[in-house]
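What follows is one chain in structure tokens, specifically the form predicted on its own.
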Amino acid sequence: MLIMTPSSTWPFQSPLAHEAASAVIRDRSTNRQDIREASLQGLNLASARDVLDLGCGFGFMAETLAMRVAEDAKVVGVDVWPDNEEAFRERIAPSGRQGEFRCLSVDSTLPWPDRSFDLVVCSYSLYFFPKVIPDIARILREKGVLLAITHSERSVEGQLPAAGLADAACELVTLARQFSAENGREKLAGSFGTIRRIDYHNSLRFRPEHREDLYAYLRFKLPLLIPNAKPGDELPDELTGFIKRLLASRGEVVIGKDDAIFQCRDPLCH
């Protein structure tokens, strides 16, 4: 078992913190459609029996998928943080599908034979390991599907001035640029013959009465926004002060949250 702990994955080591941040996103989103549901648009997964969720976190996406795949399906979750195993299994269990958790670091190769899976999912995770795209094509069956959800670079860059952090070279932006709405098709084209992109337009709106929600959201993102910040650190005084002034002057803080969904078929290694 190989475990890697880069600072870019620190926000995702705590299921409770991740779930709390997800709740803030749901509550403050202008797009009321669940992106998990949007990502499955046009997909019939009833015959999918072998499913791989790369960067599964606490099972947020796997929970939705498990109710749509074959009744005898096995859902394998892969994550770098071992603490996510319990939450992942708990979210799979109500579906009656079999769940398996593998704690490992994903780089450019995967430890499964050719044509092992009907469906591979990367929900807000492929930017951590974009070099693995050709190997995902290798482990997919001929009619298999890669489903990838990712951020828009423009939205990520827009979060910084909205939060009082104008340094576009921060880790969050660097990470997003590894696989984004803007460059995702280009990075996938060498490994898949058919790529469908679905745009998910959204923003997060915080009024003065939602200030604590905004703090919670930024606290979750803090290790990606500020160098050397650690999970659980409090927000810097200059950041909270900026937010208070912005809410007082504008009455609202709006953070762009546009995402993109890529549904990929026809793996080119076959």
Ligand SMILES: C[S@@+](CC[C@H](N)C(=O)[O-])C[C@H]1O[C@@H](n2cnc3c(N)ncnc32)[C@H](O)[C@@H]1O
Given for the second form:
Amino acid sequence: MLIMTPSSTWPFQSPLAHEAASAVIRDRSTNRQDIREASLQGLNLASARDVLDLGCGFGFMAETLAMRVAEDAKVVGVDVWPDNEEAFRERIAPSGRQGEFRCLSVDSTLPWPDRSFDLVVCSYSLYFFPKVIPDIARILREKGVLLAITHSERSVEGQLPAAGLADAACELVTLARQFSAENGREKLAGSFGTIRRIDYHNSLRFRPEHREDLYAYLRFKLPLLIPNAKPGDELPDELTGFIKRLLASRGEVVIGKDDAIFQCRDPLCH
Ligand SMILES: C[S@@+](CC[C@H](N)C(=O)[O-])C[C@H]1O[C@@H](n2cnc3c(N)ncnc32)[C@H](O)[C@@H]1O
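What I would like now is the form predicted together with the ligand, since the data block earlier showed the form predicted on its own; can you produce it?
Starting with the chain above, the whole complex follows.
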């Protein structure tokens, strides 16, 4: 089956490239607490048996979750890019939990019956498909939880000048505005009775010796930053020139990366 994939998802078709960018984020983050650990604070998932990870990518979040859910749990990962299947399964395997992968383009409805899941996770993905929020409430059990991690749109907007792209009409900002730290509560309020927001303050710092890391990170994000750019394209000379000048004059490039976590309970369709 051919799935239409918008250019905003192109960076994620290669799990290896995505894992490499994720490693740069981890290494260059000023906040040393793992966002996955931060997102789980206060949640007891020991009895969660049916778990759904929407927009699972290479299984970054599922890996941590799988260790916390019931021993006989099944973790279903959904992603629009089929090559994520193997990486997703490999990340779950050490936990001994059962993993299942579905290649699906999520929009507004999900192919599961009412009350199918104890936990639904959207880690940096709900901004691709915010229309599905009411249907997530439908497929959650009464005591079920939606856990969503997303960006601060102000922080994303601030990334552009930091990367020399102040005028870019880029996908990244459009995406972030679809479900962000700033508007997430409002978007969730019609579907969940209890919503807890946890702010995760962070920035990425690159000194001259980290220049190749910064280039790799920006190359990965290029289709989200510059119209018509494709995965693997080289960075434009203006951008690399801007970064070199910034590193020379200020000694570092700082990219804001504030995120927010939403823990949502009491799905309102019950
Ligand atoms: C920023 S990545 C996050 C991946 C993973 N959850 C994590 O935390 O690392 C977003 C993921 O959502 C997937 N995605 C985007 N739009 C989608 C859609 N409509 N249906 C299913 N997956 C989608 C992308 O392919 C990508 O793997």
